[in-house]
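A lone chain, given as structure tokens: the form predicted alone.
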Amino acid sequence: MGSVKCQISISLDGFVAGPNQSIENPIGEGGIRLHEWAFQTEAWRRQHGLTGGERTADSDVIDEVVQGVGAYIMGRNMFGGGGGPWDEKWTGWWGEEPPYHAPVFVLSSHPREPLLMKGGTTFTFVSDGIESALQQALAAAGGSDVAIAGGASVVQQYLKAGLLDELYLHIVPIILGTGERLLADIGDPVFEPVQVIASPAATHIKYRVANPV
């Protein structure tokens, strides 16, 4: 069986999104700065159907984090579309061909029929909890890894439940001051650093996650 892992960009003061998130500003005020380290890399541009970009340590990290991933889990806010009952016209932020190219399980309190997209991505909406989503994702991954894509609340839930094996933080040298904090209300997991890669744009630290006996 594959591992359950998460990779996410985070500010020096612990935020993974800025304040006042909305459909118009999904990462919150200033949140786009958390991801600028990735945008000019060759790997990120290739994964999003673009050409060009730089081959750097950051580009190598982006290539690494998608290797061996057979399915994804994300929260309703990351998929977007607002709260409440679904607007069936909303199909995510990523256009007709999302960059996942694998099954994606979206946690939501509102049921919705699966959504098939171009490029091999299928969004399945799960309304009976994180354990159900994980069981479905592991089955769909067929022995490959499952990636917890975000947002912060979803990552926190899997950490607190002791269901996350690996956390890969891309630490960006900015201060947001407020927003959506990642490492809050997660219990007492043990983080063992197993890899550190540094660049001028970000420091990438991979942790093995364990829970106290």
The other form holds:
2 protein chains.
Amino acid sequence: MGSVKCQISISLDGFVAGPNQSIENPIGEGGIRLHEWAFQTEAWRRQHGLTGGERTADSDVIDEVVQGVGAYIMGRNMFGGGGGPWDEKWTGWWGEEPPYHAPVFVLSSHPREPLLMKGGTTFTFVSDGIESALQQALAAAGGSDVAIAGGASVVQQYLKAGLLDELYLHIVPIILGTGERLLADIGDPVFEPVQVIASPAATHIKYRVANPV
Amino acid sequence: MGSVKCQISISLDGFVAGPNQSIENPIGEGGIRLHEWAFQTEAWRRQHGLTGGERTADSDVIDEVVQGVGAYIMGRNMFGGGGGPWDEKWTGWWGEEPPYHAPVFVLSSHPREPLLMKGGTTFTFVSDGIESALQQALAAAGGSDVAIAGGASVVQQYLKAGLLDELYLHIVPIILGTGERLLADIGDPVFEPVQVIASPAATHIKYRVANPV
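Switch over from the form predicted alone to the form predicted together with another copy of the chain, please.
Every component of the complex follows; first up is the chain already shown.
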């Protein structure tokens, strides 16, 4: 069976989104600064149908994090925006061809028919909890890994439930000062650093999470 | 002139001391877990007059952080304990021969005569602010570096004032959940990672702090 993992950009002071998230600014004020290390890479641009970009250690990380992922899980806000347009016309932030190219399970309290997007992405809405979503995602992944795509509260729920096997933090050397924290209300899991990749733009630390049996 | 630097152990969730700091437990509940990576090294044991310990990357870091330091600055709580025995008999937590072997400037609102300890450590009490302490420490260091020893609030004050040149974080893979945060109320300094050393016990990231001129 595949493992359950999460990779996420985090500020030096622990935030994964800025304050005042809204439909206009789903990652919050200043939150875009968390992702600039990725935008400038060749791998991110290629994955999003663009040319150019830099071939750096950061670029290799971008390629690494999609390898072996067979399905994704995301929260309702990540799919639909903070308090956003959750209706039958909304198909996510990513246009006709989202960058997932795999089954995506969206946690939601509202049942909805699955969405089939271009390029192999499907959005399946799961209203009966995180364990059900994980079972469905693992089945859909067919032995490959399941990635928890975010946001923070979904990652926290999987961490707290002891269901996450790997947390890969991209520590970005910025201070947001306020916003959405990742590592709050998660209990006391045991983290073991298993890989560190350093660049001027971010320090990428991969932790194995040891969950009590 | 020497540079002004700080090296400090920090939990993955951003705390440099546990909750409920007291005279019995100056680093707070669970705070000792932040320092276990150091205790097991050969360098830490040697610096504290002990034998044994492991020669690891962590041990090299312990040796590295004392190199080139000509003077220290610490806060009143770090010298005297949280709400602790601030009287003329109290000479710090470290016994007759503190591990600093250099001039130490203690920020305090209470004037007091300097203390001369064994092994070259002197404690000089500074009651007219952080800039005065820094001037005195730089003069005492005679061209070597000045290390801000802690605690968190003192580091924050120097960061916020734009007076810190280097922050060396030992990121320990533990979750404290609560306690004393380091990177709060520090403004928005520009951090640049310049060195990363990884071990199973901690990830050591050295940041150059770019302060606006």
